[in-house]
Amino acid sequence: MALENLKGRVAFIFEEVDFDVDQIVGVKNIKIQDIDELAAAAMQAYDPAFRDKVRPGDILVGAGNFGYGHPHYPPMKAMRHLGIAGVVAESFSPGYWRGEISMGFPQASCPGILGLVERWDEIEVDWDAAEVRNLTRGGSLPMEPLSFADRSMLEAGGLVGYLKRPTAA
């Protein structure tokens, strides 16, 4: 299965270096199990109307070392529930990166992305060209190509799909 390009609006830009994704839902909410309740808590500290503005396929943008801290899954579960299709950041915390790739959630490391986009610009992440394009304002930047294992895991929908995929005998 080929990995489809991401194409969507920039739903939010996290400009803070070492951004802890737990802040998306608030640390007090990371144990919430109900996905609707968790999604309702998302982005309240940044943009309380976020859930009304976001639409399926939208993309988050982050600064350097995005996902710093303990890589908890609930914040991005809430974002996926709201329709967020992936994250493009200057760079990622390794633990966060590994956890979200294993969940099948696309991530693209693109140094310089904060200078390329503004909130609500439409962008495209072209995996084969290893490039992020700003479709609203024009311009593009190279991104770090996915490793073979990361790309295979995303194509399989995450670690479980990757481990269950048919292999040659």
The other form holds:
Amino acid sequence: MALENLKGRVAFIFEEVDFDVDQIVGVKNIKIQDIDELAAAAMQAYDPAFRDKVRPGDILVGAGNFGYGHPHYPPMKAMRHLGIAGVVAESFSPGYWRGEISMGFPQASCPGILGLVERWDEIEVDWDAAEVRNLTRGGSLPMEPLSFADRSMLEAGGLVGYLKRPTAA
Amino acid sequence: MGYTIAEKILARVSNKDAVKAGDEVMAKPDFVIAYDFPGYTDVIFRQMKEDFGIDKVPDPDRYAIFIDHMVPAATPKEEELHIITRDWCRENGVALYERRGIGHQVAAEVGYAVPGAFVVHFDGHISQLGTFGTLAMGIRRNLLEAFVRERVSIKVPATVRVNLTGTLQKGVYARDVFHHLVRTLGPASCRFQVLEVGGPAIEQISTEGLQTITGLAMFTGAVTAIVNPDKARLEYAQARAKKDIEPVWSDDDAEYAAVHEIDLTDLEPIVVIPPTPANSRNLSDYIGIEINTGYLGSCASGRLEDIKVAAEILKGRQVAPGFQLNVVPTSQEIMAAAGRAGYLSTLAEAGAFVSSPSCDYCFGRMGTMTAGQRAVSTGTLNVRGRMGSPDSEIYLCNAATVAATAVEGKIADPRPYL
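Can you switch from the form predicted alone and show the form predicted together with its partner chain instead?
Now the full complex is given, and it begins with the chain already shown.
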């Protein structure tokens, strides 16, 4: 099954290395269950007008070891609710990576991405070519190919869909 | 080229003669472990039935559940979660360990840290079973795979070898060694890799100390940590082992992603300043910061040697007025041993609040701080809000530093007390 390319604007660039994603909603909001309320709390510390600017299909960009610490699921639930389609980062922390891939949320590891894009550039994540392209300014960078299992999980929309498929081994 | 211990273990559980870093395999965990936590085990149990039609796990001896969070329950909802767990374990014939202590520690005590075994959990601190030559990985929600299938998909990780050399100074402990590793190598140095700890200096680090180091591995980015087992650790683990597995060791010519040598001779006690576990600093630069509360416990520390040094420092002294010192032994077995040795009475006489094993102090369900407060802690993590208000602060340090700080009410160097 084909994995659809991500094509969207860079809605925000988290330049902090070892970024703790919990800061996206703020730790005091991490237990909010209501998704609208959670989404309203998202990005307040970074760009209070974020939710008015973001469009479905937009992409987040991160620095090295994105998701370090003890990442929780609510921040990216809020981001998906706002229309964010995936994250491209220089590199990812394994716990965060596993957690979000299992939610079926695309993540692309692309060393050098911070030098390739500026906020609101339109970019494309091409899974088959293992490449991230800047459609606004031109230029591209190779990304690390997904493992078979990670790719299958994204294609299946997440862990449960993946596990319902017949096993390869 | 030879193989790492991690590659050897993953080859066995994948039914292959050999695997190398980067291979994708379907591996059968020897043990599947979890603690009950809302949104995790209750969801896994429900999904097994509703999404996959599995009424019972086929091989119950491979599974173990621990009740170590929300102990004791503080709300009816918490107790309801425990009931779901107890019922599921009974219906499935799966071992349940309740009120025995923090699961990652108890798992070793009751025999899941089998040298050569492959273990999965959703929580990354299970890596501490690596002390005994067990490959134990926290795979987060993918743990569901281990509940609904016999095998889990794993990309064989490369290994970073760290050789510890030199001589540890007085007042410097395993905890400092780990935080120094993060400082020296960086918080992403072992990303998606196994941290293999060795070298001549590990002779000076106790089994408990190695559990501290391996248990915190995720803060180097590692997916787990492992130590090639020696005679003493083999004896501890094999006497309790729930399964008969041939231990394995890394070959001398194993292929590592990197090999680092770290000399511990000049290492001083460390403090990890808020708000990230990447912030290792020399303790001496932070002496005198006013502190409100101290926590000695968690799956990372809170073992007998931690409690012993705290008792030695607090013997004949008193916790500073207004300072709240919580001492929480990591397991019942440790608590009983600390009681027999007289450490607990010493700590109680000094004004410490001594509590039964529980994970709850580590993540702020108990011993909660309000805005503006500061803690010294042997817990696992110092991110914002970990022990209560996002506007409180956590300074991670060794157990001796917690005790000395409790005496002075401000961050204190434990060495003059030793």
